[in-house]
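Coming up is one lone chain in structure tokens, specifically the form predicted alone.
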Amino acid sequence: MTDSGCLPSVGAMVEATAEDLAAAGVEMPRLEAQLLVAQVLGWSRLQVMTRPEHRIVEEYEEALGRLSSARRRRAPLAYLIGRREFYGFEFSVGPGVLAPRPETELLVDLALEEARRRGAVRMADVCTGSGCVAVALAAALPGSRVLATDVSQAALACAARNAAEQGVSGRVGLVRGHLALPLRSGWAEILVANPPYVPSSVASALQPEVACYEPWLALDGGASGLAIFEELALGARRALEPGGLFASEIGYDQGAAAITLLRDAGFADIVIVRDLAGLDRVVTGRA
């Protein structure tokens, strides 16, 4: 039988843990260290932060290294938690979809404030991935009917798994297209997306986690980063009813091209709204 004194402590594997994300470049070693060792013990992170002095039996500390391990080859933290927070939900989600981003919250306050604004009910989301717009906004909003559309079928597994855990799967229909093929003629009176809008060229220079391990499929926006976007902008304009809102997550520099693919496909009242940092995040029109 071990002896538990000379068993790893919490604390200490915390911060053996955090000295080997630091030394592999990852940016918050310590609070991602707290996070792989809630992982394995099942605990929280308040938990971890408050019981430092707990001993890891040996098994904890093989699977928190392998891990670890994983973590330092730049494995993105939500695929090996299986999870990432979103707009105040926790998210499902895993290899074939991108993990939720904070700066995406923008894309549903716009689509809330719009819905509240007119008691909107029929809302669609493009590019849905893990469902995590989909599934917020249809939480926020009790008696609306989000309809969610992705090429990827592993995608769109994910968002039915969130939607279920969310309790939301009743109002969240969710079909397998091409952008807002799938969707009626004037159906939405609300679209959202996040579509991709990286381009091609810049795919080394992404990091590690991005480029190595998130699906190119949701990030590519070819040579310009909008050629996606702007067969959408078309999409998007058949799919809302007249004086409907569109509204779609863009890069930090594509505002004024935005605009102008959004201006040809028959937009009007069309704006730029900037994230915290300042920057071009999300694009809106209405039909």
Ligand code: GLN
The other form holds:
Amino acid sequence: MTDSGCLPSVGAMVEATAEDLAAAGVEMPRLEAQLLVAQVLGWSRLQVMTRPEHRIVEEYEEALGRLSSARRRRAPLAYLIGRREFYGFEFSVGPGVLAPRPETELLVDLALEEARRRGAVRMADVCTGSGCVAVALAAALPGSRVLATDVSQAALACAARNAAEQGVSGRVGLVRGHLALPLRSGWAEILVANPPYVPSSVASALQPEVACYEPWLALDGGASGLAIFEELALGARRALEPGGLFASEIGYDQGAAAITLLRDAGFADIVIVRDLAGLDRVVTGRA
Ligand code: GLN
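What about the form predicted together with the named molecule, after the form predicted alone?
Below is the whole assembly, all chains and molecules, this chain first.
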């Protein structure tokens, strides 16, 4: 007979994993330990928290060891778990796409507010990545159609999976192409984007999770950080119908420069929207 007392308990595994993660400089070690244990057992985090006495068999212990060591090498938690919550939806993510960031929810809020106000149904999401913005928009607005573009095939495959998982494949079109180029002139009523906007020089200062694991293609905004944004603004102006809304995420210190670039591209009513931390986060303008 096996003596289950020799096997570690869920609670003990959470504690040990949390200590290891803390030593590696992970910011919320306990929460992340609970999530990794939940992932290995196929449990919810709540189950992990409420059944600390449950014993873990060896196979699970080994699987947890592998995840924990990857996390100690600062692989993003979202990649290890394969999921990330965004705008109330669970998205599949993995290497090859940027993990959705909570601050990007502001972009969805602004687009939805506009769509509801004017009954807009034709929307575009440029640089869609995991598809989180496009899918959240389509799911929140039942009659809408969202055209999403990306240059990366891996990103489009991920976005397709997310659209299918949320049941909106029929209303989210995925097109491979550069920025707004695949869009017909004047088609979009609303065009949103989270383009790469990190200045190249800042790359090495990013957190290891971002710098070592996330696709640089999705982050690299050239020397100024706004090289892609500038091109995006011109393309968006063309793809939007007159009066259509453009909304793009920008870096925390890029507001003033973004205003100039949008003005040069022919946009009016340009506004910088700050995030909950009070930083420049989104710029909007009217075509
Ligand atoms: N906010 C992201 C980061 O700091 C950057 C996203 C982007 O370039 N679009 O990692």
